[in-house]
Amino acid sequence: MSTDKLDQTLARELEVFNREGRAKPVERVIEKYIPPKPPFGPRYLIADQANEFIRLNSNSYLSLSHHPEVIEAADAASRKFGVGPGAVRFIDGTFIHHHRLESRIARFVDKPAAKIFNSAYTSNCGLALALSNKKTHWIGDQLNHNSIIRAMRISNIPRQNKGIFKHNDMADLRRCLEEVGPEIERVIVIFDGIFSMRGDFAPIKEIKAVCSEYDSRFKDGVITVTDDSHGIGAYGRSGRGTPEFCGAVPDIIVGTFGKAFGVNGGFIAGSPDLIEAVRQKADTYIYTNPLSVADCAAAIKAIDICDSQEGLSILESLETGITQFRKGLERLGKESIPGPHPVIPLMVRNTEKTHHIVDYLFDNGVLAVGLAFPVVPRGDETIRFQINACHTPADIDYVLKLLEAVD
């Protein structure tokens, strides 16, 4: 017995995706981290590449991943209790640092508890596993994250179950409200905090405002969900994220501790019967290793960082860094979406100029995200850049030359 035919069968499959252009590149291997030498802030090398890159397609928003305090508290951790848990949660694998960064997540997102797991990916699918009946229902904006869309898919709900509304249109939103079924007992909307390609974010209040008006409809309500994996830690006055930015919070909220903060894992944040719910039914807890106490133990850090007054100059500094960024962009006549958020979209709309001047910037030492046709449509082609609190001005401004200069 062999893989022989199933390799050949793969390798067919493959060839689709290169020939459509939906193939990923070659993943590349960072080899080491150099430390800010100012004027700039830290750059990476890359096996195969004599460049030095500065990476502008980082979620470590505040970047703290290399903080000292971060790192001393990964480490001591570990020494104390080893690297990893040796067992699922209900099986004697939780530590003192699961429960303690579980209370910590929700006091800072102002929820009354919270569940920790290995990705936002897994809590989403988690919290749908939990949730969801043959009386449940969902609704999810059109432009939610990947590990949305398959949260709904794994629900086990009837296909007649689920609507999408168009992006952020409160309109669309009613109209898949009044679509609902009378046999629904439960409605479930669902949204990104921040849509992570565009760096745009939802209407929270706005949504939460056409929810209440079909609440009473249903038996257990019309409970809305954020996945703010994009936001929290990373705006809003103290970055509580988008909740805070738009002033109301969603009855869940579902994040991560690997972008902002830096770390890994994440979490659904909510009332106690929900997260009791989540532990008892969510195959994606139940069933696999917690996050280690090195991971748990570094989040909390870099949570009290970010709520401490260290952390508001952290802010403080990348808001700077976006707003001479998107002036620097705005000044060169470039297109983007508005928003305050550190993603921040360059629309090309143009395939073959997207690929150039992605490969410019890599040439150049830049490390940016370019998203062409058939990734997404004809006229949509973009490139993403996040700025992170460690890219100083003349890192900005490096940029921004490399920008005018190529077209």
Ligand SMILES: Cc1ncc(COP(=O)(O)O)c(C=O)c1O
Given for the second form:
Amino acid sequence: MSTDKLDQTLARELEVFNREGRAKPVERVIEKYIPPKPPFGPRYLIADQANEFIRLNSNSYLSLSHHPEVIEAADAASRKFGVGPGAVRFIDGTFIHHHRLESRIARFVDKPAAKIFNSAYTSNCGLALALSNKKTHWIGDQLNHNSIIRAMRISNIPRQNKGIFKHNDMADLRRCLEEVGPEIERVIVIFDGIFSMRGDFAPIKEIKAVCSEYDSRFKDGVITVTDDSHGIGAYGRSGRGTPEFCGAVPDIIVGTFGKAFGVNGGFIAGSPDLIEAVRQKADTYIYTNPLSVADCAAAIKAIDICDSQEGLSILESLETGITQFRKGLERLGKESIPGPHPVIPLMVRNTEKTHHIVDYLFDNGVLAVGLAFPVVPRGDETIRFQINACHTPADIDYVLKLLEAVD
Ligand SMILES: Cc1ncc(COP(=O)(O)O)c(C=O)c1O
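Please supply the coordinates for the form predicted in complex with the ligand, as a counterpart to the form predicted on its own shown previously.
Following is the full complex, with the preceding chain placed first.
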């Protein structure tokens, strides 16, 4: 027996992926982090490349992954408790750090309870497993992240128990709610807080207002959920995310420690009963090892920093960088989607041009993500830039000069 025949079939399938332009590029390997050398921020060395690179494609918005106190917290926890949990949570894989992180993130997002997961991806899947039954109906924004789409698929609900509304379109959300059948007892309306490819946000206040009109029609009500993976830590006056920015808090918040907080892991925050249901029913929580104590200790420290005077000044420098980059794009006459989030899309609206600009930036030591056809429809081609707090005015100037020079 061998996998020869299977390998050949897989190779043919992958060839189709390649031909259709859907294949992911070869993964670049970061081999070295080079600390900031004022007036410039940090740089990275990539295998087989001579250049030093500035990362404008990192979700580490607050640049905390190299913060000495965050690293020290991870180190100290590993020295005391070891590097791996040795078991799943319910078989004595629960350490004090898991509990501490759960209360810390619950307090940060102002919910009574939280459960942590290995990622936001598995958090969304776990939430769907915990909340779904034959009388549950899910409604999501058309541009929701893949993890939400996957979560709705694995929730095992009948096909007719799902609705998708046009991006941020309240009339279409209302249409989806009107279509919910009379047998349904529970409706879950789920949406990204910040939409990761565009940097725009869900109008949470309006979504809640629409949902509240329908709440009394269903035994368990209409429950609002935001996955604010790109918002928590980076958005709102004190980094509490899109709910803070919008002045409206959904019933359930999903998020990650792997973006603004610079660590790893995900969470669901909500009522104590919801969190106990997650603990009992979410397979992606129950049957897998939890985060290491190092990850938890680092995430707690990152939240503490975000929630301090230092955090406010990091947010301030992030905002300065965002404003500088946005104003620069405007000055160059480049099209973007307005908004104060560190995800800043450059709307190129042409596939060849998108590839050309991304390659030009790469050749000049800048990492940015290009989204071209067929990943996005023709006309929507974009380059996504992500400003991090470690980017200096000189870094941003450098990138803007490159954008001025390329066409
Ligand atoms: C909205 C959203 N949810 C979830 C994720 C995945 O986060 P994690 O890496 O913690 O699984 C992402 C990341 O791209 C995201 O944008």
